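Taking the form predicted alone, here's one chain by itself in C-alpha cells.
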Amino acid sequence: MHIFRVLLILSFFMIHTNVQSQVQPDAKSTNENLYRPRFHFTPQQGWMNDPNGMIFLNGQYHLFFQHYPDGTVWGPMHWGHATSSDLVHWKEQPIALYPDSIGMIFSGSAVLDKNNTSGLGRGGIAPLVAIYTQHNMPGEKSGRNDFQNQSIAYSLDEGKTWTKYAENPVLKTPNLKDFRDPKVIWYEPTKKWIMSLAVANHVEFYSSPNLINWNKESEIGKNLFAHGGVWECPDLLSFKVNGQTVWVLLVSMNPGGPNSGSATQYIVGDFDGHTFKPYTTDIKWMDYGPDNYAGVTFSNVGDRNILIGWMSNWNYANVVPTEKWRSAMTVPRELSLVKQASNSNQFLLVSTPVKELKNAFVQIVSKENVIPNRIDIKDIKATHFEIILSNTYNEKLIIGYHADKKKFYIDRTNAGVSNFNPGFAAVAVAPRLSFTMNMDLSILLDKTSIELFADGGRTVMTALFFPTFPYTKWEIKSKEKIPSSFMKLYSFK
C-alpha cells in the first residue's frame, strides 16, 4: 500500500499550499494548548462520555453527558451539564446528577413534560424530566444481575437542579446484565411516551402515559442487523420523506464498527407506537470514521434531528494523551433521509453540520499562512485526491479518495502520537454512497480531529489525530486540477 501511495503522489498534480511558521512550545504546556479542541466541546477537567438527555429550553440548547469530574479515565458515572444558544459555544454548568444509593447515573435522554403528565410539574411549570439508567457497581461486582435499572428526576428551572423521583426506579431489569440507556419521546397517535431501550443485543420498546409507569411493547434486533458487540444507546427518530413518515433507529455498538471498535449503525423503517418493521435488514452505519458514538438526537427541537456523538473509541478512549481531560463531541449535525431509488424503500440517512456553524467561520480570502479548519470543495470530478497536513517532525495526517475502490480513506498511520494504542495507527475507508460523477466535500479541521462529509452528507467519517506539534502545511494532490474557484477556505473565529 505505500508503495502504490508514493507512486500515486507522484503522478498527481500539487495544486494549492498554505505554510505556517513552525511554532515550538514549551513540551510542558503542549498537550493543553495542542489538543484542547476550539470548535468542539470538551469538560475543563475530567473524563467525559456519552451525550444525555439533550434538549433544547427557552433558547437554550442543553448537553448532559457522563461524566467523572474526579478522574481523566471512566470512573463513578454523574451528569455533567453544558448550554449553547447556538449550538457552537458551551459554557459548563454545575453537574446535574450525582451516584446515590441506587447506582451511578449512566446514559439517558431528557423530555419536557408540557402536559404535566408525570404530575411532577409545579404551580403551572411544565418539569423537565431525565430518564437515566443507574447501575449498581456492588451489585455487578458480586456477579448479580439486577444491577440495572432506569430512574427518573426532575427539574422545574430549566435544569439547574433536580429532584431524584422518590420511588426510584421506575423500570426495574428483568434480570438482565445489559439494560440501558432510555431514549424516550412522546407518539402523539397513542398519546403515550416511548421509550427504546438497549438490552444487550438488541433494542426494547416500552410505553407510558406518565413517565412513570412503563410496560413492554415490542422488540427488534436479536438475530438480525450488526451483532459484533453489545447494543447501546438507541434513539428512534421520525422523517418527512416526500409527505411519507419514515422512521429510523439508531444503534451504537462496542466493538464492531467498520473501522475497529465503537461505531452507530441505523435501520430504516415503520413505528406504529407498538412495534418498529425495518425495510430492509441491511446494515447501515450512521459514520464510517472510528471516533463518532453513542450519538443521539435533542429533543423539543421541532422537525429538525440534530445529533452529537461522543468523539472517541472504547478501543483507547481511556488512554488518548490529554491530560486535564478525555474525550470532545462532535459538532452538532442535522440528519436527513433521502430515497435511494423513487420506487424503492431504500432510504440513506445524511447528515451534515448544521447550519448555526456556517456564521462560525470566516472565509480566508487573502494568502494567510494558516491551515483552514474548514474546507468545502464543490462539484470535482470523482478523481483520486488526498488532502495532507504536516509538520517539519515529518508526521502527516493524509484524507483521500480512491476513485478505482470509490472508498474515502483518513490515514493516521504516521499522523503523531499513537504509541498508546497498538490499532491507532490506521487507515479508516468508507465507500463513497453517491454515484454521481462530481462530488463535493466539506471537512472540518480542529486541532486533534477531522469530520468528513462528502456528496451533502451521504458519506462520513470522523477521526481523532494527535501530532507532536502542530500541523504547519498542508496541500491537496490530485490528478487532475482543481480550480481555485471550486474550492473555498475558512477559519474558525
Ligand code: FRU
The other form holds:
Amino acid sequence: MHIFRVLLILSFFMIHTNVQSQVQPDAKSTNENLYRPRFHFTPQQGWMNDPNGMIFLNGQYHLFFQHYPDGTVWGPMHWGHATSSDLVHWKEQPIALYPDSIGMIFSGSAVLDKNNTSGLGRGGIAPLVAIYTQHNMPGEKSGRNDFQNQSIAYSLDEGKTWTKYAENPVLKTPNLKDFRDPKVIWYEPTKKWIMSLAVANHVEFYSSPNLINWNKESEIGKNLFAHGGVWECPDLLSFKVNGQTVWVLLVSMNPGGPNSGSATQYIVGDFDGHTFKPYTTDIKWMDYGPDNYAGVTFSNVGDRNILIGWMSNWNYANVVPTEKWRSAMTVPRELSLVKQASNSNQFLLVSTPVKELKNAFVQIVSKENVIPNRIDIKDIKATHFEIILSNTYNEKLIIGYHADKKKFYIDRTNAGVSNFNPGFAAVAVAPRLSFTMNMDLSILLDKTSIELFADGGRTVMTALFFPTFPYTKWEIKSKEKIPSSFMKLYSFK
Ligand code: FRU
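Could you give the coordinates for the form predicted in complex with beta-D-fructofuranose, as opposed to the form predicted alone above?
Starting with the chain above, the whole complex follows.
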C-alpha cells in the first residue's frame, strides 16, 4: 500500500515534470513573449515606476517616467521618455533627465510656458518646463531631513534635449523628509502657476508667477481622508459638471490601499487659487485594484483629463518575474466626474479607456481557445458571473461579480507565478458603485494585466498576473444567460 502510494506520487511527479519539460523550453526562452504587454507601455529595458511630465505638444503625447536604465530594480532615478501620436503606440526616446550633484530625478510634471513667464524661452520659442523633485541620497543616508527639493529644467526642442536651470533647486524643503512630486497647472483667474506637492501626510499648494519663485498658499489633508501610508504624487484637476466647475485632488498613498499596498484616493471640492475646500470627507478610491499607482494627468490637452498610472504596487514591484524590464503603465484613461444625486455634493470619479483606443482593436468571433484583448458586455442583469481564463497548468484568473455582496472581484490566488511575494496570490475586491438593475462591463486583457471598467467606469480595478504559460482558454459563467448580441469581443490589432 505504502509502496503503491510512493509509486503513485513518483509517477505523478514524472508526468508533471514531463509536461513541464514539454512546454518549459518555449516558455523559458520567451519571458519576453510571455510577459511583455502588447498594448501597455513598457521600457525596452530596465526599471520603470511613476509616469512623469505628461504633456501634449504639436501632435505628440509625451510620457516621461521614473527610470533606472541600468537595472531592473529601483535605483538612481532618471526621467525616461516616450512619445506617441495616438495614445496607443509609444516610441521610447533617449533619456530626458539624468541624476546630478543635487540628486536623483524623482517624480514631477511638465508644462508649456506659453507666455514665457519663466523667461527661459528663446527666439520666440515657448519653453517646455519640467518641475521635479531631486532626492539627495547621501543627504538621506547621513540622517538629514533636507534631501528632497524641487528643481526645474527646460526644453526648446519639444522635449528632445533639456537644460537644467542654473539656480536649482527652486523650492527648498522646510526641513521635511517627504517633500516631493510637484504637479503644476496654470490657474487663469489669478494668472499664476499652482503646484500641488505631497508632504508626508498632506498636500501643500504653492503659487508662482514664473515657475521659479514659489509661495506657499495652503495645505489639506492632515487629519482627513485615508492615511495608511505616505502621500505621494498629487494632481489637481478641474471638471465641468452641468456648467459647474468642480475640482478633484488625486493623491496616491503607499501602503494602505483598499486591496493592500499602493493605491490612489481622490478628494472632490472647490479650489480658488489659494485653498482647496473639500465637499465631503469620506474616503474615495480612483481604482480599487492592486495595480494602479502614482497616476497623474496630461498637461495641455484642453478640457480633457487623461490619466496614465503605473501598473504595479510597491508591495512587489521590484520582484515581479519579468527579466529585461520591470513595470508597465495602464492604458490612458479619460476621467470624468458625475453627480450621484442632483441635490447632493457627492461626486464620483469615472474612468474609461480613452476613445483613441477604440480603433486599436478589431472585433472577433467568440472562440473558447482565443483569448480576447477586450470584452465588452452591455446591459446584463447584475447577477453572479465569472469570467475564467486558464491554461494547461490549471492556472486560473477569475474576474467576477458577487451579487449578494454587490462586489466585483479579481481572483489571482491560482493565476500563475506568485512565489515572489506572499501577498500576491490574493482576491482583490471592489464595491459596485452604481445602483442600476443592469450593468455593463468593459475588460482589457493583456498578457499580464486586466483592467476592469464596470458600470461605465464607476468601479475600476487594475491587476497584474503572471501565468507560467499563456492562458489558452476562457469561459464565462453566469446565472443568467448572456445573449451573444450583448457581448462583443476584440483583439488588439
Ligand atoms: C511614488 C514615488 C514618488 C517618488 C518616486 C521615486 O511611486 O515614491 O513619491 O517621487 O516614486 O521613484
